[in-house]
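Just one chain is shown here, as C-alpha cells, and it is the form predicted alone.
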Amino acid sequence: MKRYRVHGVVLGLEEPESELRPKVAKALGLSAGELLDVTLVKRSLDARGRPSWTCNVDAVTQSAVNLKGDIVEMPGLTDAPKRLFNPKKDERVVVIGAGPAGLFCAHRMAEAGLKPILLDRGEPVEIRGRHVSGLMHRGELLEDSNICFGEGGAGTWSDGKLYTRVNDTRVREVLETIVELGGPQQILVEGKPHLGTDRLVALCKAFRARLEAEGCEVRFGAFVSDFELKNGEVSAVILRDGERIECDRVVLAVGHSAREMYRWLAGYGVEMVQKPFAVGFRVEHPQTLINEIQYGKFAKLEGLPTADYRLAANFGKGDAHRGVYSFCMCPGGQVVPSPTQPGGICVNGMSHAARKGLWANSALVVSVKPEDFGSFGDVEGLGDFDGLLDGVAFQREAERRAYEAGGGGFIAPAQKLTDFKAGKPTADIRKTTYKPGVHGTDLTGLYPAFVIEHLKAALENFERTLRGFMTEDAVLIGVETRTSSPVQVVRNERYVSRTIQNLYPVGEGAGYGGGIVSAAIDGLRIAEQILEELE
C-alpha cells in the first residue's frame, strides 16, 4: 500500500466533507473505489473570490501514480510513535505553575511514572472564574486570582487559539492530548485552530483529572515566594505561608505577569536579559463590519466562519526598525480586564468557542526595545538590579497611567480610532464589551510619544489594508501591555539556568514561547530533558 499526501483540494462551503474522495480520486488519476482510506490532514479557508476551503488530505491506495507538484508520496502508513521513556531514578521534581506549559511539562513526567508537584499561586477554573466575574462586575482584584493567575494560565480567558510558527512534531502531541481531553475533533485539521474560553475551562478540570490520577500532586493557592539553595541547587520552595518543599529539581513556568518572582529571581543573581516585547491598545469594531471587509458580498454566506484579520506594518531598517501590528484578534469576543497589581490597568481580549459576539477586537502594538525601556523618564523600578527589571517599570507606568486616566475602579480609558488618529479627545465614548466600564478621554499620554506616532502612522497602512478600518465605530481601549514578558531566563543547551544548576526556566513567563501551543512544547521539551538524564 502507498500513502499520498494530495495539497490543494478545493472543498465548497456548502460541501460536505464526503466529497473529498471522488475529488482527491480525480487528482491521483484513480477511481473512488480505489482509495482504501482518504483524511483530511489540514484545510485553510480561502476568502479570496468566493469563500471555499482549501484542504490537505492523505490518500491510502493499491495502485502508484504520478507524481505532481501538489503530490507527494508518504513515507509510511503512521506517523511517528511518541517516544517513551523508563527512569531509572525517582526524584521529586517541583513545577511551579499550571499554565500550558507547567500542565504538558508535569503531565509528560508524570504519564512516564516520576510523581511531580505541580504548584499554582491562583485557584482552580471554578474557583478563579467567580474572582475573574468580580473583576469584570464589582472592580474586585485578587492579585493571585485573575485574568493572568490561576489553573490553565492566562490563556485561559482568551480565545484558546491553538496555531503556532514552531516546526516541531509535538505540536501534533499537544493537539492530540487537548482532544483526548474533551476538545474538538477539529482542532486537528482546521489550520487556525481555537478552543475559546468555554472549552478551555472545562479542559483545565480535566487536565487535573488526568495528571492527579497519573500521581501527580496538584495544589492551588500555592504561592512560592522563596527558594532554598544548597551547593548552587534548589534544595527546597519556600511557600507565602512558611512551608518548606523539598525538591530535586524545579520547573519554573510562572507566566509572563510573574513580576515578584522576577525581582527575587534578580535578587539571587539569576542571570537573566531584558527582552523585547510590545504594547499599545485594544481595539473593538462591529463584527458584522469585519465579516463585510473581509468576505465582501459573500458576508453572510452559510457557513463562514466569523472573520479575523491580522495587519502589520514597518517602520525604519536595521536597528532603527519598529514593528506595528495586531496581536491576539478574538472575533465576536469581548475585552477584558487583566491587571494582577492594584493602582494599575491592562486589558486583554477573549472569546467563546462559537465566537458569535457582536463585537471583534485585538490589540494594535508597537514593538518596544530595551533601548527604550527609559522613555517615560525617572518611574518606579527604573534601574533596580542594574537595569534588569526595566522593562517591568515601563509596563507599569503606562498601566498606572491608564488608571488613574479611566478615573479608578478599573475603568478603562478609551478613544474613538479616528479621534486617536486626529488628535483629539473623545468626550462621548459609546458602550463597549469592556465589563467595568470605559471612560472617554485622550490616550496618546498614556505611552512616550514613539508608541503613539508609530501606532498613528500604521493607522494609514491598516485602512489600506482593511478598507472601512477607521470607523467611527471602533474605540481603542487601553492599555495593552503585557505581550510578552519583558525578560528571559537565560538557560543552556539542556534547558537549565545558567546560574542554578537543577531550575528549568520554561514557557512564555521564562521568556521562551508565545502562546498555548508554544508554551506547552515547551514544557514537554523540558520534561523529556529530565526524563533522559533520569533514564
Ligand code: FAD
Given for the second form:
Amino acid sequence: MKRYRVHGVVLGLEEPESELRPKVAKALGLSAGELLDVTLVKRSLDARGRPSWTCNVDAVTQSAVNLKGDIVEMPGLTDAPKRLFNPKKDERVVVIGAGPAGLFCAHRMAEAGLKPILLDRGEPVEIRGRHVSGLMHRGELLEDSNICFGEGGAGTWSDGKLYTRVNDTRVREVLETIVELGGPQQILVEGKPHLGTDRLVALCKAFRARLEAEGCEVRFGAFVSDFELKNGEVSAVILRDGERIECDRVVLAVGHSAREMYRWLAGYGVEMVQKPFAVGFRVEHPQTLINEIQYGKFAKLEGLPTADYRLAANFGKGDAHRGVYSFCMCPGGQVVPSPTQPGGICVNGMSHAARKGLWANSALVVSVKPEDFGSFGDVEGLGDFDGLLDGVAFQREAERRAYEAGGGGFIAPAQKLTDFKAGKPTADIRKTTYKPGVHGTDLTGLYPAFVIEHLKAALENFERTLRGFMTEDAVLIGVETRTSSPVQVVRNERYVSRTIQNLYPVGEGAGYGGGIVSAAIDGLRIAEQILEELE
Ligand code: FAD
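Write the structure block of the form predicted in complex with the ligand for the protein whose form predicted alone appears above.
Starting with the chain above, the whole complex follows.
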C-alpha cells in the first residue's frame, strides 16, 4: 500500500467533506473506489473571490500512482510514533508555572514515569474564574490570580489561537493532546485552529486530572519566592509562606509577567539578556465591518468563519528598522484587562469558541528595542542590575500612565482611531467590550513619541490593506505592553541556565516561544532533554 499527500484540493463552503474522495481520486488518476482511505489533513480558507476551502488530503492506495503537480508520496502509512523514554533514575523535578509550557513539560515527564511537582502561584480555573470576573466587573485585582496568573497560564481567558510559525513535529503532539483532553477534532485539520475561552477552562480541568492520574503533584496558591542554592545548583525552591521543597532539577515556566522573579534571579547573577518586544494599543471594530472588508459581497455566506486580519508595516532598514503590526487578533471577541500589579493597566483580547461576539479586536503594536528602554526618561527601576530590567521599567511606566489616564479602578483610557490619527482627544466615546469601562481621552502621552508616530504612520498602510479600517466606530484601548518577555534567561545547548546548572528556563517568560503552542512545544522539548539525561 502507498500513501500520498494531495495538496490544494478545493472544497466549496457548501460541499460536504465526503466530496473530497472523488476530487482526490481524480487528482490521482484513479476511481473513487480505488482509494483505500482518504483523510483531510489541513484546510485553509481562500477568500480571494468566492470563498472556498483549500485542502491537503492524505490518500492510501493499493498501488503506486504517477506523481504530478501537488502530489507527494508520504514515507509510511502512518506518522512516525512519538519517542518513548525509559528514565532509569527517579529524580524530583519541580516545574514552576502551570501555563502551556509547564503543563506540557510536566505531562511529558509524568507519562514517562517521573513524578514531577507542578507549582503555580495562582488558583485552579474554577476559582480563578471568579477572580477574573471580579476584575472585569468590579475592578478588583488579585495579584496571584488574574488573567495572566493561575491554572492554564496567560492563555486561558484568551481566543485560544493554536497556530504557530514554529515548524516542529511536536505541534501535532500538542494538538493531539488537546483533543485527547476533550478539545474538538477540528483543530487537527484547521489551518488556523482556535479553542476559545469556554473550551479552555474545561480543558484545564481535564489536564489537571490527567496529570494527577500520571503521578504529577499539582499545587496551586504556591508562589515560589526564592531558591536555595548549593554548589551552583538549586537544591530547594522556597514558597512565600516559607515552605521548602527539595528538588534535583527546576523547570522555570513562569510566563512573561513574573517581574519579581526576574529581580531575584538577577540578584543571584543568573545570566539574562534584554530582549526586544512590542507595545501599543488594542483596537476594536465592529465585526460585521471586518467581515465585509475581508469577504466583500460574500460576507453573509453560510459557513464562513468570522473574519480575522493580519496587518504589518515596516519602517527603516537594518538597525533602524521598526515594525508595526497587528497581534493576537480576536474575531468576535472582547478586550480584557490583563494587569498583574495594582496601579497599572494593560489589556489583551479573548473570545469564545463560536466567535459570535459583535466586535473584533486586535493589538496594534510597535517594536521596541533595548536601546529604546530609557526613552520615557528617568522612571523607577531604570538602570537596576546594570539596566537588565529596563524593559520591565518601560512596560510598567506605560501601564502606570494608562491607569492614571483611565482615572482608576482599571478603567482604560481610550480614543477613537480617527481622533488618534488626527491628534485630537476623544471626549465622547462609545461603550466597548472592555468590561471595567473606558474613559475617552488622548492616548498620545502614554508612550514616548516614537511609538505614537510609528503607529500613526502605519495606520495609512493599514487603511490601504483593509479599506474601511479607519472608521469612526473603531476605538483604541490602552495599553498593550506584554506582547512577550522583556528579558531572556540564557540557556545552553542542554537547555539549562548558563549560571545555575539544574535550572531549565522555558516558554514565554524565559524568552523562548510566544503563544500557547510554541510555549507548549518548548515545555515538551525541555521534558525530553531531562528524560534523555535520566535514561
Ligand atoms: P504562562 O502561560 O504565562 O504561564 C506562567 C504561569 O506561571 C502562570 O500560570 C503563573 O501563575 C505562574 N507563575 C508566575 N510566577 C510564579 C511564581 N513565582 N511561582 C509560581 N508560579 C508562578 N497565545 C496564543 O497562542 N493564542 C492566543 O489566542 C492567545 N491569547 C492570549 C490572550 C490573553 C488575554 C493573554 C494574556 C495571552 C494570550 N496568548 C495567546 C499568549 C499565551 O497565553 C502565552 O504565550 C502563553 O500562555 C505562554 O505560556 P507559558 O507557559 O510560557 O507562560
